[in-house]
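The data below hold one chain only, encoded as structure tokens and taken in the form predicted alone.
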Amino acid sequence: MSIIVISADDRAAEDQIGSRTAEITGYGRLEYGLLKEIAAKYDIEEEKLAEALEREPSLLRGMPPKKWYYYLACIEAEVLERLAADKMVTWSLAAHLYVLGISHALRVRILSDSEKMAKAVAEENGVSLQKARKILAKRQRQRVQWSQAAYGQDETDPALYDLVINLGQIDPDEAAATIAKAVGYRKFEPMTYSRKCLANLLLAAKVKTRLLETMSDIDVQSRDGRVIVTTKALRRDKQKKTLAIKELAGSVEGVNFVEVHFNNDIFKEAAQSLR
């Protein structure tokens, strides 16, 4: 069966979509909740986790950009793991944004009624409308900043997603009953080339999960057990750093071989032959 991933610009109605989806298709869920799994099986504090899924890094917080990427990258392991299921439905674990190339993966964007946030923004915080609606014009540039710091991709581009939902003119019952019809279409239905696909992704999710445990500027492709990492190291360390790499990756269940690239920064290199 086929996977449902949802995202919104708004928390609450994610949730109640992304419940009211799953009760109609009799999909199992993903969302939030899964955090405190994932926190007890790598020993992370599970608002560590959290908050990765909403700020970017910052050393003021205690958040440095390696256990930020870090954190992500157990949150994708381990939703993608559950995704393998099929018949899911996931939201609020940014699934939207790493589930890529999989045909049999509808995915959604929920848009609120820009009004009624408002108001409600309005009403919570004491203030009028205008602050309203640039409190809401701030939060979306810092989740646009968000997505394309965690994963390279504008989460408000229309073009990430098979169905777009607007809550001005549909309500959210109508709404999780579009997306359960939508899912039946024969396009989304798996097939053998989208499941490698997906187990492709899971396993260069979980290699890059064991690589990011201690290093970093880590990024990996993989296909039918055939792993590509692709990193940086001065020339001095870069044998070094490649057989590090080949045996963490290789402990992988799955993984048949590994490939090292580096992209070299040139002005590291030149500062360090100075010394």
The other form holds:
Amino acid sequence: MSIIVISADDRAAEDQIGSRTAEITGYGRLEYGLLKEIAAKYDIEEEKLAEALEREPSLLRGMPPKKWYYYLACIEAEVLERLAADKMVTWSLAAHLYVLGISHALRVRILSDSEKMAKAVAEENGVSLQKARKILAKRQRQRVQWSQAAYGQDETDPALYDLVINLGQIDPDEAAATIAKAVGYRKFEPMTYSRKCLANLLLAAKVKTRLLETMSDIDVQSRDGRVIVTTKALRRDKQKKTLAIKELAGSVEGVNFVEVHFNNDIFKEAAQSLR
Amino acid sequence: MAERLEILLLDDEPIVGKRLKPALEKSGCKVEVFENPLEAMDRLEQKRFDIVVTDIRMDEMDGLQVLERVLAKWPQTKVIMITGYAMMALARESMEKGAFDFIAKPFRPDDLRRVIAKAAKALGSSIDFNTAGSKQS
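Now that you have shown the form predicted alone, what about the form predicted together with the partner chain?
Next comes the full complex, this chain leading.
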């Protein structure tokens, strides 16, 4: 059975359509509520996880980039672990930005009725419609910046999705019914290849989480238990960091080989070596 | 369906047939190996196989064409696609056209055995694929 990944420009619409799609398909739900479990498992405040999903890192708010990436990695690993069970609908956990290349994942983008949203914002904040539109445009810019900083993707890009639904033209119940019908297409059925791709993403996410607990500048890819870690280090620290990465990554269940690559800024490295 | 699963294996790299044939025969399957898709299609015109395992990228005819022609002639046959150029779009297209499964190369013979066991089950085969090898040997 397949996976449905829903993303929307409006949280309420995402919740409504995600829940309705889960009801129609009988699939399990994977949404915001999972943060509580993740918080308990990794001993992180739930609010911090929620904040990491909403905003970019900020030293002023006590969310340094290193922690931000770690929190996002924890969420990613836990979501992917649950998606491996199939028959799941997920939303609000940024899965549309890291469940990539999985042929049995139907990726859906919901566009809200922008005028309706502007009216709601105007009422909520006691401002004019024109001002409300500006507030919405700013929020959208912030989401684009966030998604690019977190996962290198623009979440508003329609090319990321299999299906884009405009709620200005289609009501939420119809949208959920359309999603439920689309996921039944044969092309979204799981296959050996897509299950392996998901298993590879999961293993990479687990390794990334383990490494980001103590390190930064980590990128991980995996294939059939073989893991490639790309990181940065000064020349004199490379050997030490390689050993540390191999030990930590090798301790993750399912990893049978670890390769470490360094992707350094050579100009910065040269400047540092002259100090 | 014959008592033994009859499999046609098509891949233009000879090493693939050489490695997979004995592994599948050990599991109790009857395997015919082809490196040329046109010759494989000629054989498929004459005979129905339970399972066809085909590479996708081949010179004379690609695996998707093989898939379409096999299913047009023998709708019950399960077609398993294997490729070294696995991509999401190709995987989806294969499934949409009726492939039973899609496997990325490189894979271990056991990976294919597992998929063939699944196909055998879908065909209603009573062969216990996991023990067939030991029974045969």
